[in-house]
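Form predicted on its own, single chain, as structure tokens, below.
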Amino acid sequence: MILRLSNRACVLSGSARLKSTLSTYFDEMGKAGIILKSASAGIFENLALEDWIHDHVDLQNRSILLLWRNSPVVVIGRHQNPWQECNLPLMRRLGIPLARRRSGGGTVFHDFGNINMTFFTSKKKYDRHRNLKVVTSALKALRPDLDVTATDRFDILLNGHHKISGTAAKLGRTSAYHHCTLLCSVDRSILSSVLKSNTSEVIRSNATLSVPSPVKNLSDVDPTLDADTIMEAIASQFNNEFGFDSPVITVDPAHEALMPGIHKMTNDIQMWEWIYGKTPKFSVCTSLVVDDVNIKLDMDIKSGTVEKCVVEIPEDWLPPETVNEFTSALNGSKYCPNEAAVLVAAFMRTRSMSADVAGKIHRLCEGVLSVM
């Protein structure tokens, strides 16, 4: 079933308050359990859909399962540092975006070989063990001899060793959601490459760190366990476990009239200020070698912005006043290679300097950008 708008775009309640069509549709269904499937493969639309449901749908007497998949993307937890968690330069080269979700937990890689499941309930009915039981039971219904178990960390392991699912959650005042991944046929070579930071060793931070685990695809065990087959089984098991009888309803999270305000929510979580600016304060301390000269670099980063930049360079290689002007150009800027490169280029254009000094500043800039 594809949920479409009727001629009535919204409902005017007796108190003259507009209610969203999606919420109204759920109320009119009168079902205690609802299964949704997102029509979008965009991470920002799907994360916004999660938060829209959490914020706008009455979950006190209703449970919702949302199934969704994304095109390739790396997703970090709310309290994580992307420079510690993933290889940002490689992601930029591959065209793989970065997203920050509103739940906690660790960093994950999504592509079409991964299934995402979000279980929405009231806060009182929040039960991650039971949700994971839905997933493991669905897999065993497809292949009874499959060795899949949920752990105390709310992961799901295959054959007691390989992680095929991880968990994160958001608990509101009265409502909650628990979401988890499921590796069906993910590109593991890309997963392992993009989730290996190139700068983690030079960063000091109190941000939440991911816990590395060996992973495996379900398709490695049984090629018939494809994403569509598994999603159907999970939907069926959700109904069985909780005594529901919901069909799978496809919903388009790009539909503003269906979910008023979702466009803004989608735009907000795409902003640099959210994805990078919400990173907990951290410091970068490293040594660079430029022209066989050892250079010490120290930076403090707050809200994704360079709060302090100190570069220690031998005076016979670059004059102290030039070094101070270079660091001043970076102070207050976003900790971002594009912005830093633009600022240094502007600094060089507005200063009179020899070709030798200009070349050294250019190479120094490349070294600084390499840790961004």
The other form holds:
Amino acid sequence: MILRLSNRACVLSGSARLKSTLSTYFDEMGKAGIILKSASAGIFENLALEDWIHDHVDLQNRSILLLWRNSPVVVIGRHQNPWQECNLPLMRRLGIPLARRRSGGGTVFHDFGNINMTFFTSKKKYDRHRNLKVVTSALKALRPDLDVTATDRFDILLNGHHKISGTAAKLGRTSAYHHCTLLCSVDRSILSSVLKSNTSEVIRSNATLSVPSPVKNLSDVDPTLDADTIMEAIASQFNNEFGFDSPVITVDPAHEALMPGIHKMTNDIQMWEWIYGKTPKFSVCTSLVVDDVNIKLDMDIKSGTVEKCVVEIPEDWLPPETVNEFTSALNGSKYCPNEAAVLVAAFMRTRSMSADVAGKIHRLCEGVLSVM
Amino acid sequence: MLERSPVFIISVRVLGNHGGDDISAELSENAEASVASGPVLQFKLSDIGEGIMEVTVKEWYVKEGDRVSQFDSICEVQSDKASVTITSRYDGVIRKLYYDVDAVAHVGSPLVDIETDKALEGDPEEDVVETPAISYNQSHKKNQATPAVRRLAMENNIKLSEVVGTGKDGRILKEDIISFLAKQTGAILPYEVQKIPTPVISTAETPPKEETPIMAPLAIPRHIFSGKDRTEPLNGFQKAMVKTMSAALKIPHFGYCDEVDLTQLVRLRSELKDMAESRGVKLSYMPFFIKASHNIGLAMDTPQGLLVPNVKSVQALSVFDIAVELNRLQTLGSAGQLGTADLTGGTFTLSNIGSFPKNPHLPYLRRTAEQETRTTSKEQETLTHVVVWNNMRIGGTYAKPVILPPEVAIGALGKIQVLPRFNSRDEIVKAYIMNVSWSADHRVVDGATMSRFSNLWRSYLENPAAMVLELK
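Mind sharing the form predicted in complex with its partner chain? What's above is the form predicted on its own.
Whole complex next, starting from this chain.
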């Protein structure tokens, strides 16, 4: 069941006994501290792995560190509004997916140059400052001259100015997890362009807002620092700080037999209803210019669904009945450009209209879609 | 002895927030709830830790009148980058929520009122942090188990005190009840590993072989049919489909079928395929079918459902141009990025059904971020070639496709099959045959026109050289 790769690393392979889950394996191990590394680069699998550990592993007398990295993705916090936080049209064009995590905090961009660390503990042992100390000490052990400090906002700053790590946390009934990022060699040009929303000014909401900070990669100050070296150092320092002696165990989050229920968790967090539907209610209020005509657009969106859509259009440009039908096509639909386009197309198919009117509706729709 | 006297609430009270009509509904919904006749307790927001005194309420998972069990989630609050799930300490019915969403809640202040099921043992402190099992006073040992587990035990006449709990803090889980039962009855349950008897002989210098696991015969999972139909609200795509199809069925359809011999086209395409690929374009048969017609829509299956984007002004495009445009629309379609201009304005639609047997579920697979980059063109081909007329099959076959308004005709293309045919010398030869079924709006298109169009279209495809010669 366990392949020992070295004294410090091993891989959990197929569960030989059907009864054994990751949870019972930890119990059998009997260690107070365990270090895990995810074999997956998929954000949804990794977020589900966090959830699974949080829900199923007994953390009252045990602490776990999970190390993981993802292919390019934008991750928003539990109570955030993606339309305010990132540039969704750009992400769609670049094929960068969006994920919503269960912890609070702000929006981040991950790619392979970023290391994620999750510290699982009981609620009593929940201590973010101590966890961040593991990270800063590990970095200083690697490069003693490195100026990295944790702030009281739980960020880690490089040279007192550039943010290289952000933190978020999730507290449950009896246990908690604190996770943080670490910028080693992330693509900063993509990071800055996707994290800049194209519609934040037109949105009114009470969602948690991210606090933008200037960022830097560790590799910018020391190109010899790579993610693997840093992960190893953090694992060692975790053992040192808490007096543990765990090897780094690789876990595959796709392994349903080892973690019963994890497939469903992975699916659940990919649903539109979670990623977009959990956005706290907000409204969009903007002026579009279509064909040199000023159009006022006013929408209320709750649970990601358009609850109210009002468009103010000069009567001589489009007849009011047409405008009403246009807005009722959008009412009750998801605040999603694909769905909106399909609904408006269906409306256009089923109503005879001149080519002139059809063209105007196309351009009006394009304008409305541009804020989705 | 309760520290605080309970807030008085009788289960049948006039609910100020609801209209009169709702009361009876509320009462019947909560018929179970109205039985709860224990004290109403104020459930206070417990200490979150790290000296935090205030949090923001972000989402309620319950509303007034809802029944909750111990450990159910009540709400989500946020403080300082931490999202906290507050769970219920009691079984009971929610009687009052003290905060609205986005309000600031204070640690130590009441969060909700819960009318409990029966008088509680012990001190109803508000802290939610569990104390470890060992600190329980043995004589007051309260076996921890959720109501569902308690019910299971009760139904099987099991005393919880006799069951060993293997959950967190010795909590009794459903599995514990089941293994307790198994021991009682000696039954073999699925997934139970048979214990190998301890070896009598051990000549072990070498470490003992790893226990070969014996897998007990797996119980065949019985699907329990509850016999209940499920009503689901239509999503946006389905609504659009319903709207379109309702309008479509007002159109008087007539059908016209034909057979097209694609032998020459198959040869031509195989010759041109590599050339197109070297220019980064996937060349299917569709660009040829399309070039042989006019402003044409192409039914395409996407993860969200059926979309019909169209290729405009086909008469001005070469076959290669059409292939480029198709590739573009396929990419946009599968990424959900088609605009209204792409989705409307077609003259008629071609629907390509099941030409190659592929996994019909491919379009519906969710892709992880890493898989996105591994999408092959083969998968994209599948996306165009599977038609989803799921709810609109007429006559059980695809021989009568439904026109998409405001268009006037639609063609459904069948599989390309290899069949024997007689050639001009009365010899049997191998031919590539495809069936096409047209439907046209009989108010606008008459039989002769349809026939002429189909014949012309067919002749271009049967003799592709003519296409090169005549079509601009």
